[in-house]
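This document starts with one chain, in the form predicted alone, laid out as structure tokens.
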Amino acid sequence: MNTDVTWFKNAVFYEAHIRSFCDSNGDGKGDLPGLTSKLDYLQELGIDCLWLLPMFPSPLNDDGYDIADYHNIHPDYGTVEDFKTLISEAHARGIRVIADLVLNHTSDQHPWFVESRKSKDNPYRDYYVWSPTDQKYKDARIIFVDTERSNWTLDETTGEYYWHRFYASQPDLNYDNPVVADTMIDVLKYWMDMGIDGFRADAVPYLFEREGTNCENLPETHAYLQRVRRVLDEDYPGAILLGEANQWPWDLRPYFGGDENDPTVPGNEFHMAFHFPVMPRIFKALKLGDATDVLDIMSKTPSIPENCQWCVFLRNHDELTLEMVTTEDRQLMWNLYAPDEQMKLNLGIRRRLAPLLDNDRRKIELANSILFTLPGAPIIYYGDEIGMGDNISLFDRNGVRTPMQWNAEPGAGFSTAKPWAPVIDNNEYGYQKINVAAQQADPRSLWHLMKHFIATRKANPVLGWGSCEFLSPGNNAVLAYLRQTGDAALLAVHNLTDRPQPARFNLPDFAGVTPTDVLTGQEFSPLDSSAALTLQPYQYLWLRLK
């Protein structure tokens, strides 16, 4: 494996839902051996790092984010030995692996909580946050607004309330208890010692609670995460901590650490963090043909330490979240992208990428072009590389977690048994038509294009390391930006509409340069102090200028 500790800066990530990826033993549920059998597929696609959704024993009230045992593998998925095999086989192919680390809460079936609720003087009582009243921390928002009316739930056994930021079946751990803080570090080390390459840390803004605050992004939370980072840096160099914090960029900046006024000072908290707010604005831009909101949020995105990186994405295993937009824009996005009430969930939209974009290949390509050229490392959600559909009739977020469609055989090549969730089987997105085998056999398929995007991205490290200057092409329908390092420059240009669009750029530093589209090899006329283009509907260009 490459020993470069900044490998993640220009990496391409792939998010896999183990339960839905590949079933090796014919029980209808995906598992670790099944995932291991598909590592050659990920290698061929060009993936650098595999992100695994929760794999621990769990009652699965929240698809594994309700952990009942931090030290084992869910029996549906296999064993700890199967996990070790996955890691070694992935590394043999040059693929790193990160796993979800759920720090904030456990399942109510975790032995710690089972003990905690037995009595007020139980030794495990202080592992969780208890109160005789449900009136504390009233400034904290409720996240799962569709299902929860309070962040407190009464436990009838002891007559006290326990605190939870998500489902009532997910009590929050008490990080003011040093035993809990130490124990969770031990959990991290337990899995790191098996050879994984880091963690995607789930729901990190909520680790501590303080009266008079919204109980998010507290100084105590940052202090603890910096401690986690020190453990990784000292004992597991090259491992990363990827933070999931659905926050505004300026609220996220402290999670990288370092000096907010000097990006040359190394970060000492998260190596990476998801840029949540830009994602819905990409979809808004595509629907309205207007780049304004993307430009606005990126202009408000602070610089981060040079040893850190954003993670950018179009879709993932959750709903397309609309938490980081205005109330008016949330309603607009619902109107534009969720005309059926079933498509809505919490403050978001439970749809996959292809259905959101009307299964229009031009829009899907354009959205991915933006993903691969914006500042940050791109994450592909399993199945989006072939344009899989969704099933909004399924419960909660399961509609975007259906089985991977490998081929046109019964069960879509996912399983020889009845799958845990039905495979997509309709005229537009059915497995008989949309599957890996068919797309690998068709050089013009979306799969081949995504493979080409990945290879081109990695061949142009300016997209991982470069600065980003957003340009004014004189037309809001065109999104354009210049990515630069000391020895490379690449201009990314996107027509957000279904009509030809003119664009003009002032590029005095590149007079005399012949732009070349690195995706196609097409050369354009040499530049003078400016460049004029007419972009075709939904056209995108990655123009090498230096």
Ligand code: GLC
Contents of the next structure:
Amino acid sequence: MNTDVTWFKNAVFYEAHIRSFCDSNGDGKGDLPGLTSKLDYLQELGIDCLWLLPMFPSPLNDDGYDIADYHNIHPDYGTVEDFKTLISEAHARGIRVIADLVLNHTSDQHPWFVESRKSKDNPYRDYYVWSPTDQKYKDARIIFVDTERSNWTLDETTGEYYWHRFYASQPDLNYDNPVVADTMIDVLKYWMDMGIDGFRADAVPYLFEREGTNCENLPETHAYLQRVRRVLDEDYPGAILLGEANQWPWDLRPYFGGDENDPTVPGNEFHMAFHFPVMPRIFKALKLGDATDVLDIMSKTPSIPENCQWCVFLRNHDELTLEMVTTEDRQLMWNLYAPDEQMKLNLGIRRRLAPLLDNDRRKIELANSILFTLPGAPIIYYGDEIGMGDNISLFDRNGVRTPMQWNAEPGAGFSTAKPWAPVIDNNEYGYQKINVAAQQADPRSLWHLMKHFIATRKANPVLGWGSCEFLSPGNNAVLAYLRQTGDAALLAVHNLTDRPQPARFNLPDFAGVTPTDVLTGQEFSPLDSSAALTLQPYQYLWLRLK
Ligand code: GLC
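Beyond the form predicted alone, can we have the form predicted together with the named molecule?
First the chain shown before, then all remaining chains and molecules of the complex.
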């Protein structure tokens, strides 16, 4: 394992749902030993870091994001020993592992809340946010709009309301209570001491509440997160915090800390944050054949400290969120990508990548090419490397969390028992057709291409470290940007349409250079001070200029 503390700058991440990855003991639910048995697969694919969805004891009202015990493993998944084995086996293969850290809330089954709700003078009362009325913090939005009517729920026992930003079964912890603030740092240390490489920090904007604000991104929240960061820096150098803050770029910037005017000042909050706003704009650009919105949001994305990195993604375990678009664009995206009512959830779309892109290999490749070349470290959602389908008839977000399709055997190689959720079994995306074994055997498969994207990305550190200049190719249908470090330059070019498109570039600094596509090795004719080319439908190029 390399010990470089900036390892994440050019890393490729992979998000896995333990419940759906591989079942080792034939109970129909994926588990830690199952995941461990698939580490060779992940190593072969070439990923650097695995992000595990929550693995703690939980009633699973929110698929594990409702934690009932921060110090154990969900019995479906195995034991703490199994977890340690996963970590050491991953490290032996050069793969880092980050876990989900759910700071904002617990399950209502957590012993703290069970106590807290008993009486107003219970010693745990102040672990949560209670109020005699539901009229406080009126400016805080509701996140799960499909199911929750209020962020307050009345608890009969004491006749008071408790605060929750997500499901009512997920009461928010009270970070104004110093005992809570300290205790959650102990939770972090507990898992760090087991050897993990950091955390994906869940739902961080909502830690504190203040009257007269929208209760998001408050200064108190940043101060606490900086404290969390200090613990990591002091005791666990090289470990990272990847923040989940579904916010506009200018509200995301403070999560990196440092100095907004000087990127050489090191960040002191999150090492990484998901770039939420660019994601839906990639889908919009692909559908409309127009790069404008991607360019617009990237131009509004502030620079971040040099020791920090964005994390870019196309899909994850949640709905494709449309929180960071205008009301009109949300409607447009629903019209374009959620023709069936059942595809909508909250302010998003609960579909997987391949179905969103009409299972059109050209579009899937193009979207991934953008993912792998934009500023930031890319993250792949399990199953998207083989173009898995979804099942919108399943509850909540389960339709995008179905069992991994390993082979064409019954149970898809995921389990010998009846899986916890049905394996995708239809003509287009069924496990008989879409599975790892079949794609590994076919050199032209999406899986092989994804492996090639990963390897090529890692062989070109300019994609992790380089600056990014968006170019004007004289044609909105073409998305093009120049990534540069002192000694390398790579021009990424994407035709967003199904028609040939001309593009023209002014690149006086590179006159005389022979561009080579690092994906195919194809050489182009030497550049003049300007260059013109015609891109084939959905064509993408990663042109090395230096
Ligand atoms: C995050 C998770 C999501 C979960 C929510 C509440 O947004 O990604 O799955 O429901 O937090 O914990």
